[in-house]
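Below, in structure tokens: the form predicted alone, a single chain.
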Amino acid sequence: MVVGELTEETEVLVVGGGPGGYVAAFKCADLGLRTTLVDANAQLGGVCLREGCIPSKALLHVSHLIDHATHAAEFGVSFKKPAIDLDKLRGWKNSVVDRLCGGINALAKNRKVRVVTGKATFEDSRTVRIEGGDVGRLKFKHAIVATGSVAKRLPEKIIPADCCIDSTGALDLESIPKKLAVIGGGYIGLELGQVYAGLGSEVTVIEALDNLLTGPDPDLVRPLERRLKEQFAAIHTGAMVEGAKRTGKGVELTYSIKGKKQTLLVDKVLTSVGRAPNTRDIGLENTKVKVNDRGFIEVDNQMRTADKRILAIGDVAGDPMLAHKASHEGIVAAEVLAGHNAVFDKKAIPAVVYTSPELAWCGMTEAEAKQAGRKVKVGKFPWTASGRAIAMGAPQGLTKIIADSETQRVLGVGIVGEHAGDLIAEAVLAIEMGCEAEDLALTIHPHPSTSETVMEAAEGVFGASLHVAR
């Protein structure tokens, strides 16, 4: 049989090797099931790993260092002007990403799960064709759909590609630009604008809604923001891009703030407008699962589609897009595959934004649970108080918890500070586990930490916070 012809058979198909499709598969292999995953690149891991999640807290780790041996002059310690070398730290992060993959790829040949390099397409519920690897087709018992999302793109006659890079391309490092504008202030424009700041670009971060970071509340993004206004050249919220073009200069960016158009010449522009699930050209119009208007697989809370053969999770079976909401949705789907009685039902995910200070969030909002009618109380501790963060010489933080008024049941919780993306598991571990605000304010925290805030801002929703003036 001619290469590219041959057909396998497998017992359960992985369509995707990110944190969503290889955790799914590993799974299925440990429960009994002959699993095959399915990616397009050699390299298992996804866009997460690739270039994304892991290759930006990399840079943004190198960017926080420089940061930090500046301001140790406030400390009595002072260094020389930072010579980057682009070249070695490029090698750097992508020998962290490659040193990644390698381990995923290995733990894939452990558990025996037979990997295929190469795109998958649908044909039917039993079949899928693969364009690119050594095997042509596949025939399956089950699948489960994790291809991801991709980079959502401003439209072409706004911004013509050859006029700017999305987060991939910003993540391959080819240069520094002197001046960087940085079109949309969500998460991953705000760390890569950082990433590009620390590292010497004049950032100017231009968002069309009236706030940065629309999923937390407002008081937490605050102290960010006042960090990012100290590091980047601009930041303009309200304000809609209106088109580009490349000049001998650099590129020439249009936008307009309340209907007055301004300018802005810049090296490099970076468009950061969000992801859209990556649910086309893969066949599933040739199956019966169902896809609505925003391009997400409909899903059951086992990650059962309409078609009862197929299962979808990750970035593909809805919001939020989250390398740890794939996951565990990827482990819930190989549970119910190997017979269990397994469903997705979680009270809290978390969602992290690793800029410095990082801002991390789980729960319900304080906006959240009052548009939902719940009576609550907040109490809050600013990390000016916390012994710890001072000692760090990084005050700027908060810490808030959100408890239903009735039942002092944990809603919510968001803190901004240094590793705040370590601190949130306490808080998500008890929404889920039904905790009490006095729960949290019983536990004894260590000291000197900023877990303490957590203690401190638990104590705050009864108005008893002894280390903040009453």
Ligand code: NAI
Given for the second form:
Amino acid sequence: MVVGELTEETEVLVVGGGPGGYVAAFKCADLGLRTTLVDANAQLGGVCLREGCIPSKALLHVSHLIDHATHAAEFGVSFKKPAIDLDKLRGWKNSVVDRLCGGINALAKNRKVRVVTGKATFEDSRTVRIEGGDVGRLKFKHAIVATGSVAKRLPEKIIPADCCIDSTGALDLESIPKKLAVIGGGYIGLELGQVYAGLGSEVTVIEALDNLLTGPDPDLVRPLERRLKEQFAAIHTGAMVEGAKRTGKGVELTYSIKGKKQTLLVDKVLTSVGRAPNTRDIGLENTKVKVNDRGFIEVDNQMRTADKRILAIGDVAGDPMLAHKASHEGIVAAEVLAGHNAVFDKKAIPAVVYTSPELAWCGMTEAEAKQAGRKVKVGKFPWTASGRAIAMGAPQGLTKIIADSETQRVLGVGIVGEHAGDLIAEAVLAIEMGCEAEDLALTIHPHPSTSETVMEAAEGVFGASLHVAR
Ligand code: NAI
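If the one shown is the form predicted alone, what is the structure of the form predicted in complex with this ligand?
After this comes the whole thing, all chains and molecules, with the earlier chain placed first.
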């Protein structure tokens, strides 16, 4: 058999080895299904592990460390200006990625999931062609599409490719630009903006809309925005980018605010203007799978597509494009293929922006609840009243609970503050279990901890928080 022409057969084929695909493959294997996982990259883990969630968190950790060290002067502890060994920092970040990706490959082996490296393209509803690996073709009984997403690009005539980098390029950490422009004030722009600001770059954010981060309620964004204004050189909202050109001195960026043209000379431009699902160039047109006009695969609550042999999960299956949502969809898909009566039916999917302070929310925002015509009671607890937050030197926070005013059921929770991303898990559980605000208020939380702010905000729903003035 000539290498690359071999045809293999499998019960379940999973295309894409990110947090959606590898979780689906492992669960399929655990449920006794013969499973093959195909990924173009030999290192499993997808964008999340290789060039997204994980390396960005490693670098954010360093940036927060520098920030904390700088602020320690307020407590009477002064450190010298940090000396950054960029090669060593990059090496450490890569070692974090390698360790985790290696772990996924080892777990695949342990579960006897067949891993094939190469790019898969559907030839029909039973077969994929694979380029770049030892196996040329794979026949499957069922397939799970988990091909993820790619960074959106601005049109070449606005920002030529040689004038900008995307998040992958930014995480490569080639150099620390003196001046960095970030186009797009969403998750990626703010997280990576903070990484580079921490490492010493002068960061300017250019956001088309009137506010940063349009998902959460504006009162939760405010404490983060205040912090970012201190760290960044400038934040321009309502700013439309019109063009960029390379000059001898760097990249000259042109943008307009309320029709007024401005220019900015920077060393690097990072574009973070959203992500698009990877549903093109994978041969879906050769199957019965339907793709909507936004490029997402249409799925039902069992992750089934219009093609009865093919399921889809993760970023290709619709918003929110978050790793943890992909993993849970992967588990549902595996259970469905194993004949279980499983559905993806979550009341709350947490979203976290891992800046300092972190911003996390789940369930309905106050704006969404009101838009849906719900009568709500809102409890808020400012972290300036939290003993633990003050003792950490981090009183810039707010915990907010949105409850149904008749049933008292918790509809949504938002938290901005240090480690908000860890604190939000309690709120997700509360919403999933149909808790009332009183359940959170009556639950003893450890003192002193920032988790108490959830209890206090729940008390606030009844106007009864004892640590704020009446
Ligand atoms: P995003 O959708 O969060 O933000 C993009 C921003 O760019 C928006 O505010 C938008 O108004 C702005 N924008 C679009 N076109 C523009 C233009 N021409 N000029 C100026 N601004 C413009 O997208 P982002 O930050 O690229 O992240 C993509 C996705 O990746 C997120 O939606 C999220 O699903 C995922 N992600 C999740 C993270 C997490 O969970 N912590 C971290 C990073 C990414």
